[in-house]
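Only one chain comes next, encoded as C-alpha cells, the form predicted alone.
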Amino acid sequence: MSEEVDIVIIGSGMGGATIAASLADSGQRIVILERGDRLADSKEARDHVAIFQDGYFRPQETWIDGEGNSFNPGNYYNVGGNTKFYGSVLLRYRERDFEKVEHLGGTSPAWPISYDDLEPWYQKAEELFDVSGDETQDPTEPRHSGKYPNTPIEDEHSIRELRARLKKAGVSPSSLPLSVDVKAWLERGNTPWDAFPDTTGAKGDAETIPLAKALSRDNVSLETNCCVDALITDDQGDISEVRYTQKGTSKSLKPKLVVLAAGAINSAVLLLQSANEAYPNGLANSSDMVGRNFMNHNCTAVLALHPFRKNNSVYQKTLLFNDFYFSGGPENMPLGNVQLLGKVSGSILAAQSGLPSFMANYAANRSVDWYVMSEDLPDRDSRVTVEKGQIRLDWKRSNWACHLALVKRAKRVFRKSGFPLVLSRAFDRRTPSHQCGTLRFGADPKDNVLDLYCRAHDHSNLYVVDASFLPTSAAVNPALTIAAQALRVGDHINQTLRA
C-alpha cells in the first residue's frame, strides 16, 4: 500500500536537511527518506587508525571508473550526509565565481543567476548555522549584507605564530568561517573535527542544525535505512510515486512534490535508474545532461615542516589565504584556495603515506598541514552512468596545470614562512573532494536539467537541492552555497504553496 503525503525529501544532507527546515512551517506533511542511519557515538569516532587506516566508517560499496577499474568511493550514508564528516567550513563563493572566468585549463562558465541573487540566502544560511567568522579579513571576500553571527574561532598558539609568519611572507591569512562548538568538541576528545564523524552534535552539520529544526515540527518525519529504488511518473509527467526499500521491505509514498537531495552522484543515478517507457533515457533527461559535467575539486595535501619546531595544535583548522584565488598563475591566471587541514597525526600520516610509525610521528609533530584546492572545470564527458546496476564514474579531471601551479606557489610561501621542508600528495578519486555538477541548473532546457529554482525542466513537481545543481565548482568548499540555494528554493516553494 502507498501512503499519500505532501512532500517527500530524498536525502538528509546539507541540501535535504536545509530545505526541510525551510519548508517545515508550511504545514505540509513532509517525509524525509534517508539511506543511512544516525551515527552512534563509539570509540572509533575519535580513533585515528579506525577512521583513516581501517576505513571503519566508509561504506561497503564499489563503483567503477572510466577504465572499468573498481574502487571504493568514500561517500558516506548516514543522517546528515557527508556533513557529519566535513570540516565545518562555510565559505561563500566569491562574486566573480558567478561570472565567466578564464583558467589555464579552459573556461568556467557564468552562472544563470548572480551573486546578488544568492547573497541574501548566504546571509540567512550563515545565521542558520551560527557561523563564526570575520568578513573583513580576506581581500577576496564578497559583499555581505550582514555580519557573521560570531567572532572567529580562536587560533591555537602555533597557528597564531603561523599567522604572523604568513603575513611576513606576503600573503593575507584570514580566519576560516566555521560552524563548530570547539569546547563541546574537545570535551569528547582532543582531536580535530575535520574528517572525524560528529557523534555528539558539536559540529554545525546538517543533522544537528537544520534537520533538528525541521523535526521539531509535528508535520515533519524522518525515515532511516531507506534506499530509494525508483521515481514513478504519471501520464502528465509528474512524479506520482517514490518506491523505496527499508530494511528489506518494499514500500512507497505518493507525494504531491518531491525534493531530491541524495548527492551529486546518487541523485543522477536515481534519475537514470528511473527510466520508463515515456522517459527511456531516465527522468529529467530530455537534454541528455543527467550525469554530465561531473566535477570534483583538484586537491592536494601539503605538509610544511620545520625539523626543530613542534606544532602543538589539536584542531589547527582556523586559517586560509586566497591571495592566488583570482591571480598568480602563468599569465596571471586564477589558481585557487589554500586552507588548513585538521591536524594530521602520526597515525593518519602513516596510514596515508606508508611511512614507518616513528618517521610519521616525528613529521606529524612538526608539520603544519594544508589543503590546497583548485577549480575543476565542467566537461560534458565527465559523467555518471549506470551499467547493469553498477555505478560508473568517468571523471575527466581538468585544470590540473592550474592546480600544480597553485601547489608550487603555496610551497614557496611556506618555505618563505620558515618551513624548509614541504611535502605534498594529491587526493585521488577514492577521496570525494566536493562532488558536484551532474544536474546543473539553467534557463535553457536543452542544455540544463533544472530551471532557475532547481525544478526539473521535464517534471513540474520535482526539485533538486544538493551539489548536483552547481554549474561550476569554484575553488572553495560548496556546503554554504548548497545551503543558501536550498533556502532560496524552499522560499520559492513556500510562495508557490501559498499562491
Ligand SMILES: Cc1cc2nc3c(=O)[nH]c(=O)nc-3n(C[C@H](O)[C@H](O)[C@H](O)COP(=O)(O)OP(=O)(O)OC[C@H]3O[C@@H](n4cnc5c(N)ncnc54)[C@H](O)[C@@H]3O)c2cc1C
Contents of the next structure:
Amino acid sequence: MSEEVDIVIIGSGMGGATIAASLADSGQRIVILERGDRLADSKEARDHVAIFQDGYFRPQETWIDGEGNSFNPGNYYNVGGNTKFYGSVLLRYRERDFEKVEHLGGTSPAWPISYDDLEPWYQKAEELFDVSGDETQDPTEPRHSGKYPNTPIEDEHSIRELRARLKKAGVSPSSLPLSVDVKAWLERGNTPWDAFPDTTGAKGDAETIPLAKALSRDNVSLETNCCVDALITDDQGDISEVRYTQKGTSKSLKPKLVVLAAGAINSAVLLLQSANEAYPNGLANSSDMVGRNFMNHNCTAVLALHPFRKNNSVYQKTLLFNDFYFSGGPENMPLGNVQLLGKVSGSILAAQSGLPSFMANYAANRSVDWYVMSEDLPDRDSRVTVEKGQIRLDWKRSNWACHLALVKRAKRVFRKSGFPLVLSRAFDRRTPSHQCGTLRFGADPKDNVLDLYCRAHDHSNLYVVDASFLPTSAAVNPALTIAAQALRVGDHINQTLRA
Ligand SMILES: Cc1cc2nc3c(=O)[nH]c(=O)nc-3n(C[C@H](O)[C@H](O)[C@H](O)COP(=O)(O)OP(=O)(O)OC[C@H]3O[C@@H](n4cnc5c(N)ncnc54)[C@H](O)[C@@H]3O)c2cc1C
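Cool, the form predicted alone is there; where's the form predicted together with the ligand?
Zooming out: every chain and molecule, the one shown earlier first.
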C-alpha cells in the first residue's frame, strides 16, 4: 500500500532542505526522503587521516568516467547532503554572471532570469543562513538590498598579516561570507571546517538551519536511509508515485507534488532510470538535455610558503580576492576567484601529494593554502548517464587555458606577497563538489529540462531545486545560489497552492 501525501521532497541537502523550510508553513503534508542517515559524532569526524587518507566518510560507490575507468567520488550521502562537508562559503554569483560572458574557452550563456530577479532571494538566503560577511569590501560584490546579518569572521593572526601582504602586492583581499559558529566548531576540536563533517551543528549547513526549521513543524517529516529508485508517471504525465528502498524494503508514496533535490548527478540519474514506455529516454527528457551540460568548476589547490615563516592558523578560511574575476587574462579575459582553503595539515598533504611525512609536515606548517577556481562552461557532451545501473560521469572539462592563466597569475601574486615557494595540484573528477548543470532551466522546452520556476517542462507536478538547474557555473561556490533559487521556487509553489 502506498501512502498518499501532499509533497515528497527527494534529498535533504542544500536545495531539498531549503525548499522544505520554505514550504513548511503551507500546512501541506510533506515527507522528505533522504538516502543517507544523520551523521553521528565520532573520533573520525576530526581526524585528518581518517577523512583525507582513509576516505572514512566517502560513499562505498564507484562511478566510471568517459573512458570506462572506475573511481570513488567524493559525493556524500547523509542528512544535509554535501553541505555537511562544505567550507560554509556562501557567495553570490556576480551580476555579470547572469549575462553572456566571453571566456578564453568559449561563451558562458546568459541566464533566463536576471540578477535582480534572484537578488531578493539571495538576501533571504543570507538571512536564513545567518551569514557573516561585509558587502563593501570586494570590488566585484554585486548589489545587495540589505546587509549581511553578521560582521565578517575574524582573520587568524597569520591571515591578518597575509591580508596586509596581499594589499601591498596590489590585490584587494576581502572577507569570505561564511555561515559557521567558529567558537562552537573549535570547542569540538582544533581543526578547520572545510571538508570536515559537521557532527555537532556548528556549521550553518542544510541540516542545522533549514531542515531543523522545517522539521519544527508537525506537517513535515524526514525519512532517512531511503534511496529513491524510480518516479512513476500516470496517463497525464504527472508523477503519481515515488518508489524507494528503505533498509532493504521496497516502499512507495503517492504525492500530489514532487520536488527532486538529489544533487546534480543523482537527480539526472533518477530521471534517466525512471524511463518507461511513455518516456523511453527518461522522465523530463523530451529535450534530450537530462544529464547533459555537466559542469564542476576548474579548481586547483595552491600552497604558498616561506621556508622560515610559520602559519599558525587552525581554520585559515576567511578571505578571497576577485581581482582577476572579470579581467586579467590574455586579451583581458575573465579568469576567476581565489579563496583560502581550510588549513592543510601534514597528513592531508602527505595523502594528496605522496610527500614523505616529515617533508609534508614541514611544508604544511609553513604554507598558506589556496583554492583557485575558474568557470567550467556548459557542453552538451559533458554528461551523466547510467550504464548497467552504474553512474557514468563523462566530464568534459572546458576553459582549461583560462584556469591555467588564473593559477599563473595567482602564483605571481603569492610570490610578490612574500611566499617564494608555490606548489599546486588540480582537483579532478574524484572531487565533484561543485557539480551542476545537468537539468538546466530555461524558457524553451526544446532546449531546457526545467521552466523558469524549475518545474519540469514535461511533468506538471515535478520541480527540481538542486544544483542541476544552474545554466552556468560562474566562478564562485554554488550553495547560496542553490538556496536562493530554492526559496524563490518555494515561494512560487506556495503562491500556486494558495491560488
Ligand atoms: C568538501 C566540500 C566542500 C564544499 N564547500 C562549499 C562551500 O564552501 N560553499 C559552497 O557554496 N559550496 C560548497 N560545496 C558544494 C555544496 O556542498 C553543494 O553545491 C551543495 O551541497 C549542493 O546542493 P544540492 O542540493 O544540489 O545537493 P546536496 O547538498 O548534495 O544534496 C543532495 C541530497 O540528496 C540525497 N540523495 C541523493 N540521491 C538520492 C536518492 N536517490 N534518494 C534519496 N536521496 C538522495 C543525498 O544523500 C543528499 O543528501 C562543497 C562541497 C564539498 C563536497
